[in-house]
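Listed next as structure tokens is one chain, alone, in the form predicted together with ligand BGC.
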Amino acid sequence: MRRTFAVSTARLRIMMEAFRGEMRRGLNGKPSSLRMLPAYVDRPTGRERGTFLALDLGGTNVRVLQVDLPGDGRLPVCAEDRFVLSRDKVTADGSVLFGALARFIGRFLRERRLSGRLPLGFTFSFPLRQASIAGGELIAWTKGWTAEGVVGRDVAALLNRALAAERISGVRVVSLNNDTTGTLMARAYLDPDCDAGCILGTGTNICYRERTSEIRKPVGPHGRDHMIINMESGNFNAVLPRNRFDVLLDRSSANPGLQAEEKMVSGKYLGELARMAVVELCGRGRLFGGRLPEIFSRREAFGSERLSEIEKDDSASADGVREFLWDWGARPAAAGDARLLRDVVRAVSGRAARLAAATLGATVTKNDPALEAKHSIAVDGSVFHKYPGFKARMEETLRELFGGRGGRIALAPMRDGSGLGAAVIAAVAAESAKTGGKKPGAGW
């Protein structure tokens, strides 16, 4: 199994010069797995200021945000609370979603005696097409969601009308951004060297600062010389060292030939790849003296946490490993059944590392190949800052790959920055509404 998901330091290189072509065909309105979008929307300069509300829409989990920007250098106060999407939210249709999503941020304001014109920031961790940072359609849905009635349409637009159904006349959204985005935001707004964002978590992306003479195809009216551009790198499909278990879970995902990358490299992911690779030993009499335990014998049973957990145990007897299957319901098991075990899920996620690593050294050599400044990239999701030994593995690829300059490209943890850089983002958004002369949110 360490074979089948191994990479080499030459496959990697070759990976990260087709990812550099696919960025630049995207950014020239050519076929590409990459999309490159831009997000309307420059480095903050860290005088943003005012309260925001803001409203987080990364998984199942919602939150919800007050946040005061001081800027003048000091932290900014966020106060949150958090909401539990039930999957039927997210795979009916797109109207009880948007309800569900109002009815939080109404609780929310009457919790916290709320009250008056409060602009919104809204992070939607989802493919978004825009136009301008006021809002975006979604372009399809990925991590296994399928509301309906979503895709093609403005979701800014949809959460303002899901607002007014439930009568929330003084919050207004007033800009849309990817995670991505909101991460980097966060992170810029106190580092001025943060020029990428990456969510390494249920999904994976990444998002990069851009000139904006890079981009050839059309968009809309910006006023910008940079901006930062979501390109959906889960999304990348050239030259990935897939094997026949990355391609039997594409075929049985929701969205089959489509997140290629993320396939091998997010936590949706990862505990399947790996289940299938045990299916496959113990079907061979390799594992488990080929009785396959019921906790394998389900499709995505196996979730990223249990690898998380079997990684914790790196001790050469096992023991730990063998105990976390006892506690799961399996037969005991042998010590080198444990070991084995061990080995494919040490194999799956290092690749995954390997993967997050090259990408992430591509994104930054397109514009500064010999890595002659200092990146820092914010990085969020629970895989980056929960799986053991993660972001170590990542760091050692980065200098497996460019040396010493590696460590010029800095993983900076961003936790839950996503809600602080909507806050952000929706501060721009009424700075340019200032400068501009144009409101956020017309007619509001």
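Target state, the form predicted alone; input state, the form predicted together with ligand BGC:
A single chain, with no partners or molecules, comes next.
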């Protein structure tokens, strides 16, 4: 299986060139697997200051934050509460969903005894089509959400309407972003070298800072020389080193033909790729004596968190892997079976780390081919933070691709950066509104 999931340096370089080509086509408005969506915001100066609210909607766990930005190089001060959306809230009518979000905000304000006019930055981690920093239309629901009456509508306007219905007059959405952009902005507030952001978790995506002059497709007004571009990079599909397991996984997925790169690197799919490889090996009689344990017999039952546990065991005897198999209901496994299972897992995750590193390398070298400058990439997500050795493998791949200059690409861990980033974006939007002659939150 190592050979099946192996990706050579030469193949990675070919993929990177294709990735940069897709970036250019997307910026020019030509057909591309990368959406290259303008975020209508540039990275912060670090001098933004004031108190802002943030709503971070990435899934059923919702965060509401109060963020005080000092604007003088000190760390922002954050207070947050977490709320849970029940299943019916994300599958009912959109008014039910946004009504629940408005009530979360109202509860946060009451418990924190906050009042007055508070600009709110809204992190909305679903595909958006934006024409300005202050609003954007939902392109399509993902993550199993089906709330009706939201697709094609401005989600910032829907939240403002729900806030008004709850008589929360002091809060208004002034900026809208996705989680990847928020992660970049949170890091960039204190790190002037940060010019890209990445999510490596259940899903994956990249955003980066681009010269406005490079955006040749029609976009809304943006008065700055640079803009953050949300690539929706998980959909990249050009010259990917797909194998038979990738093809089978795609065919059986809920979105065949889409999110090709995501299905090779993200936490939602790594476990299933490993499971299918185990099934094949067992069917050939090379693993578990040809008797497939129950944990591997059901689709998506072998999650990425199990892969992570397996990789924590570095022992020659693989006793830890054998214990995990026992805990998961498998019959006692031979040491050889445990080691082979670990090899399969390492092959799947190792390829994922190499592909993730290559796409980030392609991103920063689109505008800096010789890596003359330093590039800090803000990275968030469970795979990056929690998977053993994933970050180290990515860094090793960057050195392999760029030699000594690979050290100019720093992978900067950011935890829960999307909430803080939303507040930073709200501050940038408020400052832009002031310099444009408008007050932030005009229309209150």
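For clarity, every value in this text was computed on a predicted model and none was experimentally measured. Residue numbers count along the first chain shown, from 1.
Check your understanding: Which one of Arg161, Asp93, Thr45, Asn28 sits right at the hinge when the rigid parts move between these two forms?
Key -> Between the rigid parts, the switch point is Thr45.
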